[in-house]
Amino acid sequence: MKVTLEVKPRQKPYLPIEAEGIVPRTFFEGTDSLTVFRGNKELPLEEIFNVAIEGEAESVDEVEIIILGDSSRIKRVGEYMDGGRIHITGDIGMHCGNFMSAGEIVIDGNADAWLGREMRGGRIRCHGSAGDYCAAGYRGEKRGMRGGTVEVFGDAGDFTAETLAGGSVIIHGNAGDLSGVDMKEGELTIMGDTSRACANMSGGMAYVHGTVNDMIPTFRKIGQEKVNGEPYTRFSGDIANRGKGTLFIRNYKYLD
């Protein structure tokens, strides 16, 4: 089943949508009173979308969900998604892929804040950057992130992995400051800079491939070894937390 979802001009384009009912199980199962919120009215689907669906689907995980047009004030499209794909060609609004357990989204733009929030499995794949709060838990959530996989292939904001407690979050690019911050199990990888990053660690993995600015001071220094036949620095920590995370640097700086 192909659902072709196009975003209809709007007069007020920066009104956001709520849309947490687009997730392929919701055409699967069929629905004929599907809606969304734009600010605090609720409206049928197709007032905001053209909507076009083509063939069946045996499972949820043949529904594909296409969405065209200028969605980037659409938020929490994918929430609680349990299979199928969802295909975004442009830019995404915050909570997308909230509380996901299975299936894939593909942004082809940049996704907003809190991308992937306390996804429990699958995989989302942004080709642009993402906001604060990338596979993070929501402010005051112990457990963020607890499985499947983010991968950013552009920059990622502040709080990037905040209390990560599972899974894989790949930032190919640049990520903000604080990434990894109170970090339980999972397993962080920043190709490109960051700043204190994993802060409170307490568990799990982590590679920075860049810089590490204001580099936290209560990690201990195990020695040299080598990733991938580089030089990097494996720390343990961070001790303020009588943790027991695994970090690997390629190059940091402690606060001047």
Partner chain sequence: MTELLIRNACVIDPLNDICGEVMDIAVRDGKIVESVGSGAEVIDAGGSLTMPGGIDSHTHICGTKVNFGRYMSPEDMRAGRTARRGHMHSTSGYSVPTTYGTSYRYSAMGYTTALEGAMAPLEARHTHEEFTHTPLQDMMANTLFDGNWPIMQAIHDGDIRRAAAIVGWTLSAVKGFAIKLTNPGGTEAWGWGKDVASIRDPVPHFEVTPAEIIRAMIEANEMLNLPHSVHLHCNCLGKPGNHQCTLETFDLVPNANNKRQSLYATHVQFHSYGGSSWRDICSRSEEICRAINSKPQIVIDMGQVMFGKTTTMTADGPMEFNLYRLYHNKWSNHDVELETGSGIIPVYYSRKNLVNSIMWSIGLELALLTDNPWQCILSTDNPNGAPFVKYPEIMALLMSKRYRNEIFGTVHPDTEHNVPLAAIDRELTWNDIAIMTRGAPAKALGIEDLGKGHLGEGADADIAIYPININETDPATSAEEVIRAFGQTDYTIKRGRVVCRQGTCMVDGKNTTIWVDPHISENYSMDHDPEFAKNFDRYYTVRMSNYPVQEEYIRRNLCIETEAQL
The other form holds:
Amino acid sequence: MKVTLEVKPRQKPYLPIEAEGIVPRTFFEGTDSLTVFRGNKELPLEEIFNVAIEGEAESVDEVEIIILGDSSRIKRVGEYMDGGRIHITGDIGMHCGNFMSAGEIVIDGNADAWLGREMRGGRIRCHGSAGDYCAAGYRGEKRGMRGGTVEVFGDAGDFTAETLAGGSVIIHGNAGDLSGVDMKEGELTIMGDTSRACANMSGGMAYVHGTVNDMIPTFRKIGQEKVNGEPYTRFSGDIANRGKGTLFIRNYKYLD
Amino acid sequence: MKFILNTGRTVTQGRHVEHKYHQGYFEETSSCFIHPLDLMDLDLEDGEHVEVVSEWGSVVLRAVSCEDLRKGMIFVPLGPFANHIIPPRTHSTGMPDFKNITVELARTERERLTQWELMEKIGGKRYENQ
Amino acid sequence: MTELLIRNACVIDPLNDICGEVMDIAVRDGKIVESVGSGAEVIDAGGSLTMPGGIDSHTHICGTKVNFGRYMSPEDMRAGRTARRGHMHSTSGYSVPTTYGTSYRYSAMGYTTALEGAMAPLEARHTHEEFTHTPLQDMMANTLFDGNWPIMQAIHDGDIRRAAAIVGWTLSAVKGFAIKLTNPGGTEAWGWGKDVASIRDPVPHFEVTPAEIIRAMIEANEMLNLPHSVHLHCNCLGKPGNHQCTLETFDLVPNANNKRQSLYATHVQFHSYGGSSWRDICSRSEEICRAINSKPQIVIDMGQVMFGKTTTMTADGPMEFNLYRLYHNKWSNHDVELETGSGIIPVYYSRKNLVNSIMWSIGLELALLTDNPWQCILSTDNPNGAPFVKYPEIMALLMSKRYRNEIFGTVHPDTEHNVPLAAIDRELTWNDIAIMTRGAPAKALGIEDLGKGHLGEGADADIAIYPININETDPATSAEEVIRAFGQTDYTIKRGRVVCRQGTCMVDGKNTTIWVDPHISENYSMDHDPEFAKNFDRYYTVRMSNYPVQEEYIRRNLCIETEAQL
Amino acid sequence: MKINDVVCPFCGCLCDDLEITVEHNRIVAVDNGCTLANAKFMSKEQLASPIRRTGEGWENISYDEAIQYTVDMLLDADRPLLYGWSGTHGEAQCIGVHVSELVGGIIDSTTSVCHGPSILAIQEVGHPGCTLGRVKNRADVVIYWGCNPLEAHPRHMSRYTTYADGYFLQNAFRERKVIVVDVRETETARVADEFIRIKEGGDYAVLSALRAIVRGKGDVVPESVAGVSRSQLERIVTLCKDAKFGAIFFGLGLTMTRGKYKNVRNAIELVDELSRHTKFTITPMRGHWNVYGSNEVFTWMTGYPYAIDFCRGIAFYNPGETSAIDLLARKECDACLIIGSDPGAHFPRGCVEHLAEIPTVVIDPVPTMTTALADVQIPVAVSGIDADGTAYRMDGVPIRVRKVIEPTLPNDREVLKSIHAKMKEAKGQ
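Return one more block: the form predicted together with its partner chain, after the form predicted alone shown previously.
All chains and molecules follow, beginning with the one already shown.
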């Protein structure tokens, strides 16, 4: 089954649309009355999107949703997704793939903040850049993302993989400040630069293939090790937090 | 020249917070406190005007010599002047960067706008029936 | 004049010795009356179980500490969210719901009166503000005196009358209901990061012992003629081996009042541990209950623990810090100058954990081994042992040995070696449950004469009608039925109005705050005591004139005026 | 007439020992207050009537018209923002929550540009705190971190810390060590026993280093951290560990700089660590007199302290998304009611530009910078001067602010009540 949702122009284009109903299961199970919210107004899906559904599906995994047009202010797409595929051809709004447990989301453009928040499984690939709190947790929760993979081909914002507790996060570009902050388990890989990586981490593993600026001063230097033949410094910490995380860093600078 | 901008409360700003159309409020919130050595480097006298430029815009302020500051840092009291150039970005925390912002400073002959002129520049309308 | 007639109610009203009689209840202008006219609104109870409105005599639902529990727990708020509908405001939260959430959920369970377990006098205004927004229950506030400087000073000087006078002044100033002691002396020691180790361990600097504080407050309580007794959270909460401290404390209690107990010991489950460490902790409920059974001057509440997520909050600051070091989750602490402390941490009670399983068992044992149900009130010390929404499950556990065994089979396998629960066959009756949730709390709090906790003529028409027929349901074999019925009334009636119907609240509601105002002679009035006033303005950060809670905070209130022997 | 023990409605200290002299229903003198209190009590510049912006300027309108405008504006909006609240009393804040819930809007207080980050931190790790009297009577070490009380909370040091004698410190100034941590050498820094000057943006690193040293792992810490030598950090840790009672007060120097709430979290975790050795507490220096009240009220009514989104009926909370700055900067709201605050002066230009574009109503006694951006302003009595109500001090102590003169204008709760009533009527309830 192929579901094509084309975003229509809106009178107030900046007002976000909350569309947690846009997940493959909704269309697999069939719906006549799917609604989305523009602020406090509940609207039929068709008021925001041109909707086209082709073909049938035997399982949720056979459903593909394609989002066309300006979806940069459409929030919560793919929330609780448990199978199938969502392909976003442009940018996507906040909270894409919240709590996702299976399936795949592909974003051709940029993703706004909280991409893959508290994700449990499945895979998100963002070909543009991701906003703050990519693959992170929620306010007050000790554990954030617990499984699955988030891969960002551009840059990621601040607090990337905050409270990461499982799964893997790969940022091909640079990550913002405090990436991997308070992480507990799981694996974070940053191909570019970041700052203050893995502050207060208690466990897990992180690789920074570029430079960490303003390196947190409370990581213990274990020594030089080769990663893919290149020299890296291995750290353990965060000592301030009785942490036992491991950090491999190509280059780093302290704020001294 | 590059500087680090911090904003914050001052007692004078606080005293005028209920009197925003007063000259005192204007004078305090359009002040740019700066280390005397930096003033010299900028070829400025105490009380002359500087243009402060951030990634978000620029504003003309009055330079005030102040030795509390480290060289390379300026301080502007909380108010519409500082906010004219503070980026509205919050890093998704809800709180903008009111402190620790990189700016460029240069001497200028231009006059300061008033706080009302700043508001009118963005579509506001001053209230004058005082 | 509004009239209501409830027909065919199967009434259990222990204070009036009514047990399962099918009868009509007449209500006029919010009170139970002999009969009403033919124009009265009629509710046909159809033989359903009908009881006085439930009374929770120890719960934490309003005030600084509770609100801090909410404030620090957005994750808790993600559960229990409902939208505004009809007369109901939106709600959030599971273990520390919003005030409306608390009020609606209690009301749905037939509860119409609640006592907030701990109010710091300095922050009393906050508690009263939240009372205003807990519209469907009448409220009272236990007022904390565990670390009160002028009182400790007076006790140290041997002047119990002065201590009583200060209590009286404070209760009346902050619109409090009763004397609460939380880890007496320990909260002051916590001001230096310390605790007291036993009831004989002197409080730093003040040189009084917890035992002296407890005895003096019991005496002061009677001097003031307060409706309720001293309400005590014993020292050494949650420590293995603390049953010794609890028994020693019980031994301090004289039989000082012929109308009610002299001491109300709260959440005794947390104070009934044997052993010397977390490795060998065990239940000492039998010894504790033996003491209770021989001391009619003591009433307790269970402090039952139920498995799952909750938030612990107490004025016992040092205890919460120890708990934090155990759990390593978040920890809040709030010391209140000259008065008391408090701490909050979220916890998860797991049935896979031996200690938690033992705690679960002890609470039930206390209720089952206390011979006289009037001496043991049902509680979880909400939300410390569990959120109050678990009460129906507790009732089922107490009423059905079969259900108890079923759950016992799911707890940590070593539990049975450490607790006597498996050997206890007692199953509580409908009447026992009514006593533990209505009659006993009303009597213990001393509010039965105000018309609370019973359905006699002149009583407040606070009534709960549960969708269950007790003649057709055997609770020993129908735990599910019991849980369902006690979980949601058909009708909850408050002051003669239906406030909640099958879980939906029908009115905005306006509650009453019950407080005490002991009349004290001029000689003992703190308002005219220069020493008291001087020290007040010197050591508090709020002026004495700004301390009392103003009339505005208790718009609808019921003041119990007492004549103090002072 | 002299009125004693008056409560000051300016900053989070809520000093309650002011003496106000009133003659002919005007305040003529303020004693015991700081310069900020004087300015507030002596202010005489309230608007006399509601005003509405016209093409050319402003016109006076009636309260009924102004309230009707507000009701229509809120009901027409898809995503209205109700912002401010710190400058009004708790009873008005309660009605504000009801209004937000009824209209399906977002309610946020000035917390989001004050100690919002502190709340986010507390939500992660909790908050070991106390009332200010606990500090006054006991603290022998006081640390001011990223705050400047002499300018922002002028009587804080004399009422609660440095100069305040307490039960266990009969000569506070001598017996108490005061440490100031800041990027500027402020007035406050100059009266401290020890001043730690850190590089901008270095707070987090310094806090981490202190935690490691407290844990006895100082060996990992580099010689210099954000401009502070390891030896100075070690000296501070020794001072703290030797304290009988230590109290940290922190300000916007932690919440507004990079890292935001994670700085505060780190400070709290430092206190947790120190609590294993001695008694330590930490307290945010809250700015607005009743900003903490807005958090308290919102929390018991909605479950969350600020930035609460009711658009979907249930309460949703996510500062960074549902907070006023983000909503305005991203143009995610389409109407705004502002009460008890002045975002026109205190928000970045990128936010107030949107305020100028959408319908905006201000409820405030005096003309402010926000007035210039509003369509309608409704003047009200000043809480603490001609209106009474509940406020929460920076440490959570609730105090009732007084009415010292008779009002000539309605107060906040009365105006909000009318708005709420009219709105219910319009919704057929």
